[in-house]
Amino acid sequence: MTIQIRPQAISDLKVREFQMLIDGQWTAGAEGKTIERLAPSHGVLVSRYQSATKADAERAIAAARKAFDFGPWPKMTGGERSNILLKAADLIAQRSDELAYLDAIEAGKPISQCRGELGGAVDIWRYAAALARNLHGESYNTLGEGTMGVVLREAIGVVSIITPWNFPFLIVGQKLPFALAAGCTAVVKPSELTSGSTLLLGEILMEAGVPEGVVNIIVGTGAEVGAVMTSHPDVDMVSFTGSTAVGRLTMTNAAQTLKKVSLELGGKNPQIVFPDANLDEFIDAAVFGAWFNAGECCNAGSRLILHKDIARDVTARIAELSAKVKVGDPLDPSTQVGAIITPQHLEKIEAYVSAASEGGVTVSHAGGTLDLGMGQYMAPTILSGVTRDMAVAKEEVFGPVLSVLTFETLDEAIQIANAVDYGLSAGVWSSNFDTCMTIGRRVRAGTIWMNTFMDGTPELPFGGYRQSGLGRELGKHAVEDYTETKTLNMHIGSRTGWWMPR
């Protein structure tokens, strides 16, 4: 199951170094301090960044500011803005490579799944291009003979864009490219675990031609840089991917201002399983939804429902399935599932499964921490027998860990599938179309995968119901969620007074 680190890449591994962006210039933090990443994979320091101040904080807001209020971005036409863009994207391409590895070594991220991402990302930056040149408001000739009403888009103004550590650049790729095409300005912060892609995109985007002060990126971590970013006012927009816990404390500051926030949390996916499905496919598409990303990912499909009648067979066919998935070096091509992204997260993740077995689950597959030499992973593990009111049911475990739950009728598993404080996907498998489309409508969860999981598209909206978040990332509104309405009431000809007669 698993593969061996490779000896020859520890020593060919390198430190790089980098500085924050801050109004067009790289440069240290007020204080001069940094911050160190080691590879979880390896366990070798990979990559070295400045680390950021509150006053680096308000310097970088100041920027955006300046640029938002001064700057060129926002009076540029959406056609400029998007051939900008445009090129963007292409240097992304060119440069994906870099960007897969900076990904793979410091987030512990398959290689070959890192490259992946990459596409995809390019794919949303030109998605977001195109919107840029069809964000459009509205008006109206029906109010009658003396008045017309226009309602503009306008650019919210800055976004405070703090993003994880599970997808570095695809998630950054979800956010800044629609603020930009809608002509805000940004401050962002990516994870101090894997901050390294999005520095490298501040190159990029200097490069395509992105105006000083625009995207300006500093390093930090939540406690001092992320509380100025999401307090400060001003700032007009909050743009937050992570846990529900912080997700909550970034609303508490950004309610100091009434910033519109956009939050993008936590999750705890069902998928659905009755006995007529193709289950050669999902048995596949299960595997994949568990382990994808080492199971660090809000999507990742952690619960399975499954209809009694089939419970064990299938159980037993994903353990087989799972013995197969190699484990080990992401920089590998061939490996599936990497390292954990740091040994205190490890130890949460065995904490849940410790808990479990402790409660009467069954580990019905591999369990525990894998020694590979150095670095941290975990062997995929799927619980039996596990019941909707205990924790790995309920509460985001957020590594390889699958729980098995099951149930005898659709309405009971409705009602699993609705038992947690999440909602952010689901998936069903049947070959009833009636079947699909009732839990399509009754699921509480912003998406409902049918007979596949964990597709995604720029096209298609994405978040979550209740805890796990607010608003939608991607799909044709993306950019005006960047932006605020403004209603132009025109009136034509001598106005009535209220004092004239009528």
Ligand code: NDP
Given for the second form:
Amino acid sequence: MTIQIRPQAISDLKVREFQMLIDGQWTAGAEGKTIERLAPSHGVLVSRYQSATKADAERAIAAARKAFDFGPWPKMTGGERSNILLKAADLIAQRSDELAYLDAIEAGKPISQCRGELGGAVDIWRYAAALARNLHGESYNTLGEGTMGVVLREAIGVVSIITPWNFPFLIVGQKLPFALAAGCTAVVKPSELTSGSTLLLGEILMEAGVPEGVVNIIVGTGAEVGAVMTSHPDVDMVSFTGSTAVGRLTMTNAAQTLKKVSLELGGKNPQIVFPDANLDEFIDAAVFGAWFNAGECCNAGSRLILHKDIARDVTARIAELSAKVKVGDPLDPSTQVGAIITPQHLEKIEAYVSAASEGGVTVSHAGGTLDLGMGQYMAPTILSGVTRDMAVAKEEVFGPVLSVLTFETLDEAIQIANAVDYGLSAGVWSSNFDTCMTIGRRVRAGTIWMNTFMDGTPELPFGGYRQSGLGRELGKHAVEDYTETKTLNMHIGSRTGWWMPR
Ligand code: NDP
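Mind pulling up the form predicted in complex with the named molecule next to the form predicted alone we just looked at?
The complete assembly is shown below, putting the previous chain first.
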């Protein structure tokens, strides 16, 4: 089902002008260049940002370094930092309509979904605030009469945070509040396509009482600004979410000064379905998993691995339900699938579908590109008869394209699931406990959903195996990621000498 776009919904929009935040000041870039963002849904200018240069990135890193080495933030108690993060969470909640609207028009995401993501983000900020009071090390009083050991957790220092365009506000929330809870300072670079809500977060953090220089937010291309942020010697850690290709580059850059690196990268996530599953529930989850965020989602359930006895019927039912999914104007509250991020990205998705159909795959629900008169849109597209060696079975398409494969035995299903370079998440559907547990143990992915898909909560760690990433976000250890451990090895009483035994 197509929802027509409403030009009038955006016609009275005032283009938002953003500066960048360096050392507590809103500032223009060194060269006065700007980046303009057109709404992917309406094709009109919605935001203009100051574009950072290498010099601006260095200025932001210097500010974060100074704030870490000499400022109050790392020295505050966990309780004090926690209170500021809680205040920030309240302010995010208060401004959530404005933030959601910015994400909707810059990323082309449905407004109702953006509101949901804002609620999720507030919850994560509160969770991180709670962890700030719980960061502690270990003590060892079992090392003999002469020795006691204490292991301290210390903030790691300056963190570069680089985020993608698909969940602009949510993803910065999976990193920044945890880094701040630990006492770190940060330089943040959102995607140049969707920087608005992250820049508004800068205003919120200043109002909440985060001292100047602790959070610096710059906008610019990854090639120019991101490269400085990942290689500069004054940066202690890089936390990156984005494509596997750029993740690899990030790691290479960071390796020159042996920075700690946390990477959240791409996925090609399978849902394995057995005939004894509750198929009504699965079909709903399949449609949600594939089309949510127009499939521009690291966790998208983009590969269905269906038992051959049910494949035909299940695929037909998924196609039937997919035809009812509302695609179109992200500003319409009933829209379920919004716009594709850029015309270039739409071309890339189309190329995958064309290559698959030339390779003999059946395009069983031929959604394809939609011409709505403005912006760029694509309807849900299902490819059946996909085999595991095809590009659409192995590579991240990052659009509303679902590949359907089949299996006969449990072992074969696991082999197909593991036959890609990624390992972010997977789903299994069966009413048999043993089947679910076997899949849960043997599929190599950071999250396995059992009889559900794409649920999440701040308590549960998230991240990928293999080329889906390195490290985990969220969960009770998320703050520890932004720390170093230091051992205090303490001697009690007189010490036995090396040269002159006493
Ligand atoms: P990219 O890798 O293209 O970009 C991610 C970020 O990296 C952007 O801010 C980008 O800047 C920046 N960047 C680009 N080049 C460099 C560089 N040389 N050095 C440092 N930074 C650089 O990803 P997309 O924005 O296209 O996002 C989509 C990808 O993100 C998908 O692969 C998806 O799977 C992944 N992702 C993973 C998630 C996870 O949690 N595992 C969650 C969400 C997305 P700019 O674009 O402004 O130039």
